[in-house]
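One chain comes next, on its own, written as structure tokens: the form predicted alone.
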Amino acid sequence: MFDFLQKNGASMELAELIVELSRACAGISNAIVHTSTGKAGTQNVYGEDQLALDVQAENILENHLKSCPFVAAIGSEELDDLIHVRDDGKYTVVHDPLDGSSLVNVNMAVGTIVGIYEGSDLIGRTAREQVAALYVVYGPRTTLVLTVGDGVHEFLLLDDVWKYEGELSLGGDKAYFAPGNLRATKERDDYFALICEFMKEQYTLRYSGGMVPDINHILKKGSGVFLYPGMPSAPDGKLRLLFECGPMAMIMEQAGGSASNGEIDILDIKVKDLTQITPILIGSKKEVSRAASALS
């Protein structure tokens, strides 16, 4: 993986960091198989009950990142502030250690999401400033999808080694939709109408309840849209800008798609707070544009 990253434009330091992250995610893959799916008895910064796996995934990532000499700071969905690692570090790494963890006990796919920024201060910046982004799918197979600003590439974990599988890009013509926050249809007639239009036009429903597997499906199939709009009672939805939406937006744009909050690109939203949330419409450009227009 290191040689591949350098050939695709990553610096030595960035390549080393991504390789360390890949080792951490291989460890999380193993932990998912061997760790209890019960609750840890703790809550994260958003007041959500943590599973034992949430805590273990967080610890695995933190330990690997602290051992990397190029990490200045770490931000996690599970924490309320950045962890400052070293003054001479070059990168800040933000992550959702186990996206969709509530799906583990029903044996559905879950994932890890990571974004990488140069420097140690994130406030006032945008996700467009990321130098790399990746996610990992823990399903029947464990795969890692990444970009360092030169397309989107997939790796498969085989016998603890990441094997390059190929490039992912959008351009398919099949119509898939993954409608998150369906509760919003009770408060938003426009969202209800859009979902009905998709069904009447015989779009194929592919929604698992996890952002990672659903966006991975869009990238693997080459088309589709993932929707998580806000609603009057929760105008900004619930998905986190830094830890989920920003990295996924970079990956999707590099694959030829787009991501919007309904008004502007996700990549252009300024970070005001580490816990900032945003609505998101992400996938094929045509489908994102259609959704943004319908929900405006």
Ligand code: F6P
Given for the second form:
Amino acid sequence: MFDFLQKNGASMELAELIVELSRACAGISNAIVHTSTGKAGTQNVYGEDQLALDVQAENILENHLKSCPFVAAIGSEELDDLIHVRDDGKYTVVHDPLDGSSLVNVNMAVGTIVGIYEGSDLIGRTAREQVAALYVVYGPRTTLVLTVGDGVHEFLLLDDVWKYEGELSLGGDKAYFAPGNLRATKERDDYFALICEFMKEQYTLRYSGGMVPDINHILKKGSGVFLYPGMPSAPDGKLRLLFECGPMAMIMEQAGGSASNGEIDILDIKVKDLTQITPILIGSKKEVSRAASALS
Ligand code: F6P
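Now show me the form predicted together with the ligand, since the one above was the form predicted alone.
The complete assembly is shown below, putting the previous chain first.
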């Protein structure tokens, strides 16, 4: 993976950091099989109950990142503040260690999401400043999808080694939709109408309840849209700008798609605080702009 990353324009430091992250994710893949799916007895900063696995995935990533000499700071969906790692570090790494973790005990796919910024502060910045982003899908197979700003590439975990599988890009024309937060249709007639249009137009529903596998479906099939809009009682929805939406938006844009909050590109939203959430419409450009006009 190191040589591949350097050939694709990553500096030696960035390539080493991503290789370290890929080792951590191989460890998380192993932990998913061997750790209890029970609760940890603690809550994260959003007040959500943590599973033992959430805590373990967080610890695995944190330990690997702290061992990497290029990491300045770490931000995580599971923590309320950045962890300062070293003054001479070059990158701040933000992550959602185990997205969709409540799906593990029913044996559905879950994921890790990571974004990488240069520097050690994130306030006032935008996700467009990320120098790399990746996600890992822990499903029947474990795959890692990444960008360092030169297209989107997929790796497969085989016997603890990440094997390059190929490039992913959008360009398909099959209509897939993944409608998150359908509860919003109680408060939003426009969302209900859009879903009805998709159904009448014979779009194919592909929705698992895990953002990572749902967006991975769009990237692998080459088309589609994932929606998690807000509603009057929760205008910004629930997905996190730094830990979920930002990295996914960079990957989708690099694959030829886009991501919007309904008004502006997710990559252009300024970070005001680490726990910021945002509505998201992400996938093929045509479908994202259709959803944005329908839901504006
Ligand atoms: O942010 C966690 C997450 O599980 C995402 O992976 C997923 O898309 C979303 O929440 C599902 O939300 P809800 O529980 O509202 O359906």
